[in-house]
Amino acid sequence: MSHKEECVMDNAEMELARLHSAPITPKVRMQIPPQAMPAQDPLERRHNMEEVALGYSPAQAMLEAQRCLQCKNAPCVTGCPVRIDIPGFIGKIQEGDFLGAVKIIKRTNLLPSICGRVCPQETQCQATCTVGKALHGVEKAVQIGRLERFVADYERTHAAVEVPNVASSTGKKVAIVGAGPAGLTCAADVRREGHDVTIFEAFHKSGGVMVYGIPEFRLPKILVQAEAEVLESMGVDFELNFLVGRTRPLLSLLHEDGYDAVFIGTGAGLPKFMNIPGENLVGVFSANEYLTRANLLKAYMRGRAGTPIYPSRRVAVLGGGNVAMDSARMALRLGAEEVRVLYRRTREEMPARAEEVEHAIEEGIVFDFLKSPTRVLGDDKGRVAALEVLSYELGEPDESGRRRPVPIRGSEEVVPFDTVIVAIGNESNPLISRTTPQLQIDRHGHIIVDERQKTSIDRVYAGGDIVLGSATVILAMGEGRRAAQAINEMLQ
């Protein structure tokens, strides 16, 4: 931690003491500035896999919590997909009762250390915060995600993690397909009611996108492992390296293995490509493959990892979402000399979290806005040598509300690169739908469900990215909770 960050923490303690010397009125609360998140120095972190954001100190957390107005209508709760009692847990932080705050969060969210790090709070709970609206900027809202992370980390570092209560055994069995955020959440809520739960996971580790997609420097894998261990302590069984649809047909779980219900949470694991000439050259990767090699298989541990990673000097990342930011920042840490993000709109239209974009810029990643490739050029060995890049300008808004990129004719230029990472989104995993023809899907391959997450097959439910397409951890968790409620009611 830098001297500047230590001073910020000291200032938080002094400001907190000053505030407590007199009654804290709403006007005073509105004058408290948002607490900045301490972080590693950019020049240091671009060369390591350690977590970038370092977390609040207790004084910073309590000072940030004092900014909450405890609104009676709690608009922040309506913005939360799992409906956490946000004023309730922040109120506990105001009092210094950090473990009490965690207990409130865990009534509806068993993954606070994860959600506090990777959820897009600026488009959910913080977007509706009264403080942010009054100060005319979501960045000035109460930093709900940072507070959630703080109390979750406090619970873990103080060895105070409690295993949720489990009701008496009902003798009912539920199968969860996929150990991602939707599956883990569904499993926890179903197990609480006393049903036996088995999670079937295709990979050798549980966590889904949280272990194969999100880098260590943004979400330490030890946290995901800890959450899985809580489920194991509750009595949830994990069957790893088990690919439902290949190892075992989906319907066999119901008709032959005796499960009373099945939840499908297999995610969006099929990468999209741009379908331009040259995408089959050596050195072109989907973000899925690139990040899975680096995150799940630890390819950055050169000489010790069981998988290789492609050596790169000049890397082009195509896309403007969080996955593109993760890919670009990972490439830098894997030794690339230059990493450029090509995005055919401007920064204002980028779907990536503002914090992730800022971190990328701080680390030296270059953004080429209003640019997109038309073809990948190779050398005489079939390896990537360059991109032909077309320039764009913004036209009228499209159906998403963002201004449509319009190509500028004759603006093509050739830019040298040796690696291209395509990060333009994912499609739903097609394996289960292809091997289970009774399962209704839409034209995008998403499983069709009703308002209770029930599929076209009796006793089979689904949620997360396999239903939504590529979404967020917290939205997947919300669907897992909704499915668990329906399953529990059905089994009663």
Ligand SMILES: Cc1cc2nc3c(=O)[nH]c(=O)nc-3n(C[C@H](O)[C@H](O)[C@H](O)COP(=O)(O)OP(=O)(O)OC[C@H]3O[C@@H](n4cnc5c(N)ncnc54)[C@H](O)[C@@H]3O)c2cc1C
Given for the second form:
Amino acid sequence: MSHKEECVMDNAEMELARLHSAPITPKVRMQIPPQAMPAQDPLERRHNMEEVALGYSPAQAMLEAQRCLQCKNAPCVTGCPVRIDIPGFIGKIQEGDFLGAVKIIKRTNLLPSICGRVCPQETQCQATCTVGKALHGVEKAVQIGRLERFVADYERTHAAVEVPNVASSTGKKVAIVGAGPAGLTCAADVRREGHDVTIFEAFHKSGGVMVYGIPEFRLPKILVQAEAEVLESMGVDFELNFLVGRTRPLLSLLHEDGYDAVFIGTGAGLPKFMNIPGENLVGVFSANEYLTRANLLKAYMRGRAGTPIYPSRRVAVLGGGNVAMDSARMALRLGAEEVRVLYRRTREEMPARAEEVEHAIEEGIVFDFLKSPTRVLGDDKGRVAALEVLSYELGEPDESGRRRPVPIRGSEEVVPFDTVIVAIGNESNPLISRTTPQLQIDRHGHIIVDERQKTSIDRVYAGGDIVLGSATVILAMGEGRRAAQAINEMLQ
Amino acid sequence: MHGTHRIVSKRQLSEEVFRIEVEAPLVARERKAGQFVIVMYDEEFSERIPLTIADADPVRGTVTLIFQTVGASTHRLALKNPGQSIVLLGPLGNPTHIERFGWAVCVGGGIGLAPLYPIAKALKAAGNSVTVISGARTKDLLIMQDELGAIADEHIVVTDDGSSGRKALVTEPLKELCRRTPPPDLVVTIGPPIMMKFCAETTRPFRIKTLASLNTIMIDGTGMCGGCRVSIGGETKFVCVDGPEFDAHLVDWDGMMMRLGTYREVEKEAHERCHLEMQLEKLGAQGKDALASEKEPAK
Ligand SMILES: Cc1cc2nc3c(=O)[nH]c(=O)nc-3n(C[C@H](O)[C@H](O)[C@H](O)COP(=O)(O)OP(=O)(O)OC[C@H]3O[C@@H](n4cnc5c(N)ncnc54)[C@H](O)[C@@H]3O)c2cc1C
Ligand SMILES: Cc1cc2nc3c(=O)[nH]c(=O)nc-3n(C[C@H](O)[C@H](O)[C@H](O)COP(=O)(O)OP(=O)(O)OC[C@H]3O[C@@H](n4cnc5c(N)ncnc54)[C@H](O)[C@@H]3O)c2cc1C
Ligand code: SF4
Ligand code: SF4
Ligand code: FES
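What's the form predicted together with the named molecule like, now that we've got the form predicted alone?
Every chain and every other molecule in the complex is listed next, the one we just looked at coming first.
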């Protein structure tokens, strides 16, 4: 930890002591600045896989908590997809009761150490916070996510994680397809009611995108593993390396294997490509492939890992979301000399979490806004040599209110690159729907569900990215939870 | 957590070719000709290795895999012994479309003879007359000959060096068969991409429906990563979910071969390192034995 960060911590303790010497009025609370997140030095971290954000100290957390006004109407709660009692848990932190705070969060969110790290807070809970509104800046809102992360980490590092109670066995069986956030959440909620639960997962590790997509430096895999272990201690069964639809047809689970209900949480699939010439050249990767090699298959541990990663020097990342940020920052850590993110719009329109964009810039990732490639050019061995890039300018706003990028004629330029990572989103995974023709899907291939997550097939429910398209961890969890409620009621 | 599978038997078919039988009752029951599995030699650091299901025994609940040690990962896999467990996911890919076509010619090269066998067998069972062309560099690499011989109505063997059967490439007898009247109704080809490409070129002028089973680089095998993509008739397809079999006349062979070479340099390094490590391990074991025998008398 740098000297500067240590000072921040000392300051927090002093501030806290000073604060407690007098009554804390709302005015005083509003004067406390938001606590900065201690982080690894950008020049160091661009060479390692360790977590970038280091987490608050107890004093910082308590000081940050003091910024919360405990609003009666709690607008922050409506911004959270799972409606965590935010003033409730922050109130506990104000009192120094960190474990009490986690208990409140866990009533509605089973994975706070994960959500605290990866939720796009600035568009969810923190977007509607009164403090942020009053100070005219969402970045000045109470740092709800960081507080959530702090108490969840505190619980884990103090070995205080409690295994939720499980009701006595009902003898009913529920199958969960996919061990991503949607599946894991659904499994926990169904298991609590005393039903037998088996999770079927295609990969050799559970966690879904949380283990194969989101990098170690943003979400340590040990956290995801810890959550799966809690489920195991609750008695949830994991069948890994099991591809429902292939290893066993979906409907056989219901009709032959004695499952009383099935939840499908298979996530997004099939990466989208740009459909430009040269996209099958050697050195063009989907972000899914690049990140899976690097994360799940540990390609960054050269010499140990069996899975190779492409040796890159100049990398172009296409896209502007979290997936693009993760790919760019991963490429840098894997040794690229220059990484540029090409995005068709401008920074304001980028869907990535604000913190990730800031971190990327600090680490030296270059952003080329209002640019998009028209062609990938190769050398005589079929390897990527360059991109032909077209510039855009912002035109009239479209239906979504965003100003539409319009290409500038004749602005094509050729920029040398040896690697291109395409991070422009996913189509949906076709495997289950192709092997289960009775299952209704929409024209994007997403499974159609009713307001209780039920599909067109009786006793079959679905949720998460396979229903929503590319969404977020917390939305996937929310759907898993809603499905669990419906399943539990059906099985009563 | 469950999900690993026990190796029940292992046999070395030639210097580079191994046959393992793995306990996987559900896969053995569900699999059909043409499908494959993905295996890993361990859960932490292994590459994901796609291998065709060469045979399956639903009663014993086992699948048979036949693989050639071409690089570091297949070498490490070959070190696994009966009783040990590996990761296995499957069956993956679409089954071969089997019907009564009439006369089917099945062309296999080298290790490709292993995946060819279940397809030839299924075609035979569906009432087709089946000709098999087995090809390899040399006699030692000709595998599955008894099995293929047993189901083929006609079995033609060729080797590059003439050490077994005719001294020829598989395309020679294939061309002769195409010239017969009536010509074959279907040709299936599995082997090195360059061989499949030339089989496709051989049958093209005769307009004989030709299927090739593609062995691209894969990661997940479930349609998530896009690493296995190939251009088929100008359209991008994913081999793991849209294949592995495609119309050989529509495959962009040169593009596919280029993509297969993506990691050639890195893999060569890994392969050499793997050999070195294995040697060290052997030396280490010998050293230990030597130490043990030295210590023995002192006791
Ligand atoms: C690189 C990247 C970064 C992201 N960053 C963020 C972020 O910062 N914040 C955020 O909130 N969201 C982020 N997201 C989005 C978020 O991860 C997803 O919305 C979320 O994981 C969806 O959860 P899910 O449970 O629906 O599916 P997934 O997490 O995709 O899990 C699905 C699981 O099902 C398995 N599966 C699929 N088919 C089958 C089958 N037939 N049989 C058995 N198992 C099967 C898969 O192997 C997988 O493990 C990111 C996504 C990516 C790719
Ligand atoms: C659907 C499918 C089915 C397959 N079935 C079988 C099978 O039944 N038996 C078998 O032995 N192999 C099969 N293969 C090929 C097998 O997966 C590869 O040989 C293996 O992954 C190589 O791993 P490695 O690390 O040992 O070698 P690497 O170090 O990865 O490669 C060594 C050399 O082999 C080449 N190579 C790499 N991957 C492939 C590939 N997929 N096909 C051809 N050459 C490759 C490389 O360019 C390199 O020159 C199949 C592949 C696919 C996609
Ligand atoms: S779960 Fe996400 S949205 Fe809800 S309070 Fe926590 S960080 Fe905010
Ligand atoms: S809106 Fe902000 S200040 Fe009000 S209760 Fe929520 S977090 Fe606290
Ligand atoms: S192997 Fe990943 S999509 Fe085919």
